[in-house]
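Take a look at this single chain, the form predicted on its own, given in structure tokens.
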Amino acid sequence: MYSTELVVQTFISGVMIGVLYALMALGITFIYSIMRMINWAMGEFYMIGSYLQYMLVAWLLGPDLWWLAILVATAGVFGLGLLTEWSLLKPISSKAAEVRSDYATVITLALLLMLRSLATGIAGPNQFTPGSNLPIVMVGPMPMAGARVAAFVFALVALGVFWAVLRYTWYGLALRATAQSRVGVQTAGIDVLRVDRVAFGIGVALAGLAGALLAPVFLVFPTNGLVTTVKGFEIVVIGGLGSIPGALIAGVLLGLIESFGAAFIDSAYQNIYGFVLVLLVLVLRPTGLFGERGREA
């Protein structure tokens, strides 16, 4: 017999681990419908957000400072992804669509060998966290974790900055209007390739605020990445490639798939729930919940 109280708790659960999904898959899409590629290597640059939001904490910053650390780390991978795009992908930025797609996926694949291995090589295969002095948080009738309380709430004010990025500034109407039509962007002035460069920026960084918020919860290693990119992915399919509210709701919607799944089923298969999902989508709708069926140059 299943009590209402077990049902609040997983629905909360799946919510708040959905959204830290979500985060991921957002950087997945957003990469995606601004520079019309996927970037393979998105694991490692969640890998990254993590070891320096480890190091920040238990070098130098402390773990009261814990909030200025996701920052830090968050700006870091910003950095690293707006040199990544200047110098690996932008020298293929004028060849056609097909060729740059191809190009982006052998880049990204070779990116992502390179900096597990380099992970590996430097910090060996130990697990680390940065620890979390926050206390038990109750969350309606669930006691919960503060660092996973704290990931949640960190996660869900990103998403708003992300928003009103887009909604109100000047780059975020340029960054949208790149996705609908590259060439209509750069008939009006804009410099196509900047808009490029930034868009990747924020895409891996919204990865390594993923890695950043979940170091203490899911531990610090080098492929720490593999699970997150995997469920990024199935939230990209179900919620459509390119759209990003589909990658929002869709990433809610794995995380309670999974709680409920695994709370009324069996939570040794947590991680095949959401790939029967997928698997559900493609067959009834093969765009996904929100997908595009053309796309322009």
Contents of the next structure:
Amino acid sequence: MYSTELVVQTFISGVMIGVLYALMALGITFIYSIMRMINWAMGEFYMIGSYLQYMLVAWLLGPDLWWLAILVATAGVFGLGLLTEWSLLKPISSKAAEVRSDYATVITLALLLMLRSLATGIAGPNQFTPGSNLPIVMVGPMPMAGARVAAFVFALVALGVFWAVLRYTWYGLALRATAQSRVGVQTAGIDVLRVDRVAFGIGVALAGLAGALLAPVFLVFPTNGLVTTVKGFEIVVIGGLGSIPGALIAGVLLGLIESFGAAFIDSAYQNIYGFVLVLLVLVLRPTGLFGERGREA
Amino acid sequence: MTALLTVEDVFAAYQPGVDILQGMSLTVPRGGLVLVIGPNGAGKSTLLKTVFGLLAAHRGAIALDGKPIANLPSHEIKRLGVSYVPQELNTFPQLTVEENLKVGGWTLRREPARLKDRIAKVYEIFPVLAERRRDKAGSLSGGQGRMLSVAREMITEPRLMLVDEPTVGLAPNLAEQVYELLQTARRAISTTILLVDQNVSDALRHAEDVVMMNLGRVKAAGPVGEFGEARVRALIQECLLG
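Having seen the form predicted on its own, the form predicted together with its partner chain:
Everything in the complex follows now, all chains and molecules, and the chain you saw is the first one.
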């Protein structure tokens, strides 16, 4: 029977997972909006974030300091992102604009394969889970795992910090300006290559944060970024490539659709509902809910 | 007058082996307004991009006040006091007018009092921008957008402004306003202007020196008095007919 309680529970569950999906989508769309390239290895940065979280909690900090582990894991992925951009992507900045995204596709696909193989080689095909001693929390009428609630709250705080940095700092202003005109920021005296590096670092750090936050829920293994990446791209298509508000709203929308579909239709098809929404958006509004036609031009 | 900018025998290309600038040389005197004219494809815009560091010069020398600047990145050239106003509207449509001006003052971000003064000065010169400071730049009219493009580059009070086709696509009355805008900028911040323009007859009235380019190098150069309408027409015909 469809009780009000079930609807409320499904809604809360959908919003919570949707916000976490949105982190991943935000990373993809943020990198695209600044650098005009898709980072196909986003799932691998998610995977690295989850492994770092597991290692820090299991070997170094313990479950009580899970929050510190998340900060360190996210910072670690940010640093790796800076290094990746500097070593692999910066060299293609001198190429003609029209071939730059093609080079970036080849490089990030190669990175995807390398990082996944490296994780399999080092950690094996085993699944790990960082311990969590957070108690069950009542969210309205619904008992929820403490780790899941903590992940949701942490993600909200991270999104708030991200928004504040973009809105109120000089660097945020430079990032917002770069997303609108790369020549424009160069004429202002902004080092656009440095902006690229920071943007890539922030983008993959958002994926790493999602990986660290979801590690206790979705487990840690070499290909754990795959499903979240697919959902991230679904969200980007639904929200519109390059649109930050679109990524946030579409993330929550996808979480809700999956959650309601699983509760009221069939949980076996949970991953299909998002694709149905993607198809609908592509038919009715191919640029996504908040996308702009020809934005990449 | 002493030279502020010197370009000597510069070669530059977008694709290796296809030079757009082919031995380009010119001198821009301090405080002057030098107009660069020439047929389409002569390399006028490429010249400005090369001076500003957006395109690499693979041969030749470019100096600002005697200091070599060829192939420095554009953000370093900007810090040396050079501004570039590209042909397209150089604004950020989703940022407010004030945020656009702040981006223009990026190099002054660690001197907030100075930056505030400079923005206030720009608002004095262009009161319409002050009125619309909280509006998105994308909501400005074409003329106001052009004003913001120029104002944004005035924030740093550059020694040299490189201005590319500022009147392209504008109605004649608006084009005249743009020239007035440049003269206002020039008087207000005592800057030197290197102007590229296809709107030759109007631009000539505002210039002091003229450089005519063809095939990536100088075809003719001299004071504006030497460039009457008949001579300009004859030179352009020569360029087009080879």
